[in-house]
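Next up: just one chain, as structure tokens, the form predicted alone.
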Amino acid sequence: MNITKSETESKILRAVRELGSSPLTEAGVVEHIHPLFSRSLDRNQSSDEIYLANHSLGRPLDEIADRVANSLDAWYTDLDGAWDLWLKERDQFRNCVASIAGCSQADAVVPKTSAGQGLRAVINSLPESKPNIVSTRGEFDSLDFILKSYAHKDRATVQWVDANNEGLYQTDQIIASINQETDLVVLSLVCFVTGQLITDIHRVVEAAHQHDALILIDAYHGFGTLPIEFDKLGADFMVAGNYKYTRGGPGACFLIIHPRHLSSDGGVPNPGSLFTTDTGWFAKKDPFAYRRQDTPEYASGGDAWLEATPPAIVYAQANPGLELVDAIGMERVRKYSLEQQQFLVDKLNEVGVQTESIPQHGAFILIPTQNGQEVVTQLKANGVNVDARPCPQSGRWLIRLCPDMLNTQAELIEAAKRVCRVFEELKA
């Protein structure tokens, strides 16, 4: 990872290496990093929350607020010379992504404001005026709501795949319903409802190339909690974003694309490239020429992909905690979110807190309920902050609690003990 020295950076690459190689520990995680987040633990501290919602709003960095304040610094101190620092900014968000996403190619990393804005991009950028997309009923309500709303505009049929009765995806029934009509297929690495791993989306991916298809992943429920490899992959697309796990906020996402479909050579468009009408000036080749052709010149690689002035301040925003999260490494940060997962379902237990049991399962667990709005409200009254969702298929909500490395044991015990009270008061 290319990573532009700044005092900001060397905060967070210096508690890593403190930090050590080896496994995460509590101990080391509390010296080492806890420290960075003072902002985030004095409100928990202040408030005597437990907070388990880590899957949804992540915890900011205290950097975070530095970094922003610097870009808005030179705003006012340098004008239109904060361009300088704001796309050097955009680039390190390019590096970061890349580096944690398994992308060789940082150029093939298009800033988004949103994952919905990455999948209108590839749907608006097929060949067919009136794709035929395959997707499941377990996609996040973003993506949902816009096959939906083509589907209605009659802009793409969509074929849905159902779960099974215990709410899970089978990969034979999602490869069962690509075929030579498909043009595209939208799939979830981890599905939010439930936190399925498709461990073997790997096969998908083969039989939607087998019948010509291409394939989007919605790796937003792991990206920076899982260990994910675009390459190895070969996936044509993959979208996801920083709200979650690596601390970014809102309006930090991005669209990946395979290189096999960038143009290497700006302008002429390779055998195989793509090119969506999802565009803006930024996507020009030489933007500040201001050439101005009948017929687009794009930019090379995936610079042909991005739209107009993009948002500079939100990667700002966005960097320390993809720096974070890379300086330290997926598999470690993986290993250690499953270990505080295994805890905190062991304590429930202790308790007589059922949890569900998904074998393959990304970074949040499940507490089954059939009410789910009404047992939320009174965990976040009882101090543990946490969310629900419904099942697509039997209507049964489920609690999702998701640990990460600002939780420490003691925390997760007493979590469980609020859980269990929660439980108790709402059957009497």
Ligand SMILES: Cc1ncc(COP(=O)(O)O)c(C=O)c1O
Contents of the next structure:
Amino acid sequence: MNITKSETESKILRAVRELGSSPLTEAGVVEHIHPLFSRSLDRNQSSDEIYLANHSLGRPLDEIADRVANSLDAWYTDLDGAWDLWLKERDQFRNCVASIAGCSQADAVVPKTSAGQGLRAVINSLPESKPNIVSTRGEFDSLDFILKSYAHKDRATVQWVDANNEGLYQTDQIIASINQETDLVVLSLVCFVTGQLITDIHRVVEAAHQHDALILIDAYHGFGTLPIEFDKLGADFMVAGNYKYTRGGPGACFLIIHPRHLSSDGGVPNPGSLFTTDTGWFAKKDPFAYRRQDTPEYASGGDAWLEATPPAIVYAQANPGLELVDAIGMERVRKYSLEQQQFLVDKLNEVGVQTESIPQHGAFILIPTQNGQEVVTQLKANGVNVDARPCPQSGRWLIRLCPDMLNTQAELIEAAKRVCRVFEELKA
Ligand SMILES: Cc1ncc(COP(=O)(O)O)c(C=O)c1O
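Having gone through the form predicted alone, I am curious about the other one (the form predicted in complex with this ligand); can you provide its structure?
Whole complex next, starting from this chain.
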């Protein structure tokens, strides 16, 4: 499968072409990109809420409703003929994810319904029946829980790397935990609580490989908000998904396998090699030949990592957001995000709200507080939709605020005033 763009220019591609190729400005984004979100933006008029939880659930484009309806219409009108459209949407999904993640081989992108499902497929591909895994205390709950359940069932040994007193992870400490016994390293590119970006993650990849270990990177808080070069980084696996920065809703996640691990011919793998038991008939060689031999014969390339019948309509839900981000380009998305974040930090600081400064970070800013849940409830009651997470070890709460292309500076100024009012009332 090659990376291709759709032949007819969609509304999204036209809007991005008309936006031009210069760095993003609020005027340009409002004129060209906002009309793609009329339904999401209508809510602003009716609710008076300022949405800054874009790092949690991204806001949907209008096009999603049309594309999903189209996929459903095909079912009503074409019945099993709908599979042609559904699989075309799936291929487009793989193409777009590969392009955004810097992966040269689109079939190396294997759709999953969650990032955790990708992690399980990887653990269940390892030759070792009880692998030694190195990970950090800062992984998202889903991956953290999966690793703990494997350890509890005696199906893995997990060595956990702790954060320092500020809740940050030190690359050297992660590297020092990897040794000859290590089979797999599981590490976030951007930590979900603090937003810490592991800028020298390539050093962890190199260290893992020096010890013949594999490495899986959880890029959920990086994908669609900052440039990622998967091939160049050389990690063995990457998991992420689309309900945050690429506005694709839940269920549209993926695992990427480095092309060097993919076989161009497929066939029956050596039992001691890297192939997953999280599988199903879509991973078979020639699935529609219905051959039943006693040894599993896998498809070639990344298709060997597919599973059973896929949730085919979810790709229509995810593709518009992927197409938008891919067309704008990650460098521009990242630059605009950093400018918006700095603007919000400045406005908060001007009204006396202290923010936590993490020099290299993802797409959200932080406000430390004693009681995250209470503050978030009050902020929502005052029309600022954000969330908060406790640091895994210290329990210290951090409120996460993520402006995105739909937020204007006027909104961010108003949000800062509302946050200040709530903090004064709560003395938080
Ligand atoms: C870093 C990170 N990884 C993974 C996930 C989601 O994991 P899953 O798709 O397994 O629910 C999230 C969700 O917020 C996340 O922040």
